[in-house]
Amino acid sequence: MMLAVDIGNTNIVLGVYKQRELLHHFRLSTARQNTVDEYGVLIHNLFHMADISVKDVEGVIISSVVPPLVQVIVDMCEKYIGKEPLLVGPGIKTGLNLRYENPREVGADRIVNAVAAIEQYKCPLVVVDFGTATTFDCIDADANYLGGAIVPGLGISTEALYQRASKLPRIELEKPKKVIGRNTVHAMQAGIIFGYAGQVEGIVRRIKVEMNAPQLKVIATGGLASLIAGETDCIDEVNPMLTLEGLRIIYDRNK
């Protein structure tokens, strides 16, 4: 078995693979203050509930956009799983041709998503990852990674509205019944959800024009992908496991 760990700003997502098959996946809140032992306890409890033995884990791969947590999770893997993990970063074999001005600036999550998308779908394509930030990653017909766009995520946008507007409440991210809200909560939900869908449509439309690829495929992933995908026809497919699949592919290429 192999353990894939994706450390994001909001969540840590874990996937347990047996060869190419994803047996189990888990989602934890990203807690920067947690210690090696606290994460070790969490992993052991999750594995126990899923009837998995850490002794069966033959390797671990990690991608992270939270630098302070990398060493914590690495130490946890060595102490509680007994494996030194593979880190997605400079020097690792990804098979991805980066056409970025400075390839070292590309986040590990964006690289992993691109690797998985190229493996699973026909190029050209765009990967839209709805995380703490929403990223748009563009891959041309020759499977070159071109770059993309980064915008504040849904959660950040909602929290900023609550914090900066004194009379607006903190709300749940739910789809309202109508775009014309009859109360403050519904009005905020309409503006955030439908406005965000419009933003995605606008960026995707401009990408298609810039790449001269009107038929390119748009793949959505991330925790809030389904919420927005249901409000726009510019997203062709939602793949919530895309990042974990990318980690598995990269692990296999470096094993």
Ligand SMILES: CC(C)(COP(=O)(O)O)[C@@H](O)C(=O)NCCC(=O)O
The other form holds:
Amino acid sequence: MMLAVDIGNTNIVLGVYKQRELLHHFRLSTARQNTVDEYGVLIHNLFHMADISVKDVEGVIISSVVPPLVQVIVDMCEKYIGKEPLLVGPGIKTGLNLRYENPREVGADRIVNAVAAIEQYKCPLVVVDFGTATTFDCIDADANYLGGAIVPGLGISTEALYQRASKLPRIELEKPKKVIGRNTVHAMQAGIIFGYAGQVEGIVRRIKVEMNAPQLKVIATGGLASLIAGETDCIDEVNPMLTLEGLRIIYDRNK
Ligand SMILES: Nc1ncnc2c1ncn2[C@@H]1O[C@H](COP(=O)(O)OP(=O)(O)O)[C@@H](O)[C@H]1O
Ligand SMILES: CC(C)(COP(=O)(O)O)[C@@H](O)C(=O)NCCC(=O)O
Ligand SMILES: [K+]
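Would you mind generating the form predicted together with the ligand now that we have the form predicted on its own?
Let's see the whole complex now, leading with the same chain.
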């Protein structure tokens, strides 16, 4: 079995693969203060509850956009799984042509998403990853990664509104029945859900013009993708496991 680990700024998503089959996937909080042993306990418990053994893990690959946690998770893999993980970053074979000005600057999750999208869909493509930030990752007809846009994510946007506006409460990220909110919570939900859908549509529209690719396919992923995908017809498909798939593909390219 192979363990794929996607360390995002809000969640750490883990996938257990047997060849190309995703056997299990788990979602943990990204807790920057957690120790090697705390994550080790979590992993062992998750494996135990899934009735699988860390002894059957032949390899591990990690994608991270949270530098403070990378060493913790690497050390956890060595101490509790007995494997030195592959790290998505400079020096690893991804097979991706990066057209970013400084390729080392691109978030590993964006690279991993692009690798998976190119493997599964016809280029040109845009991947929209709804996480802590929402990223738009543009891939041209020749499968070159061009870059894209980075937007404050849904969760942190509503949290910022709660933190900075005295009278506004924390809200559930849920679609309200109407865009005209008749109370504070519904007004805030209308703003974030329908506003975000409009923002996605506006950015995708501009990308299609800039890439001169009106037929460009739009793939959504990330924890919050399903929330928005239902509110706009500019998203062609939601693929929640895209990042894990990209990690599996890159792992296989480096075995
Ligand atoms: N199945 C789900 N339904 C609704 N929200 C989800 C789901 N899975 C994850 N989330 C939410 O998605 C957010 C994290 O998304 P994710 O893409 O993992 O972010 P990041 O990669 O930035 O850590 C969290 O707010 C989490 O609560
Ligand atoms: C934009 C991101 C924070 C998104 O990460 P996430 O929302 O998954 O935590 C991450 O891709 C990142 O740190 N990127 C580095 C800057 C760049 O891609 O240009
Ligand atoms: K992500």
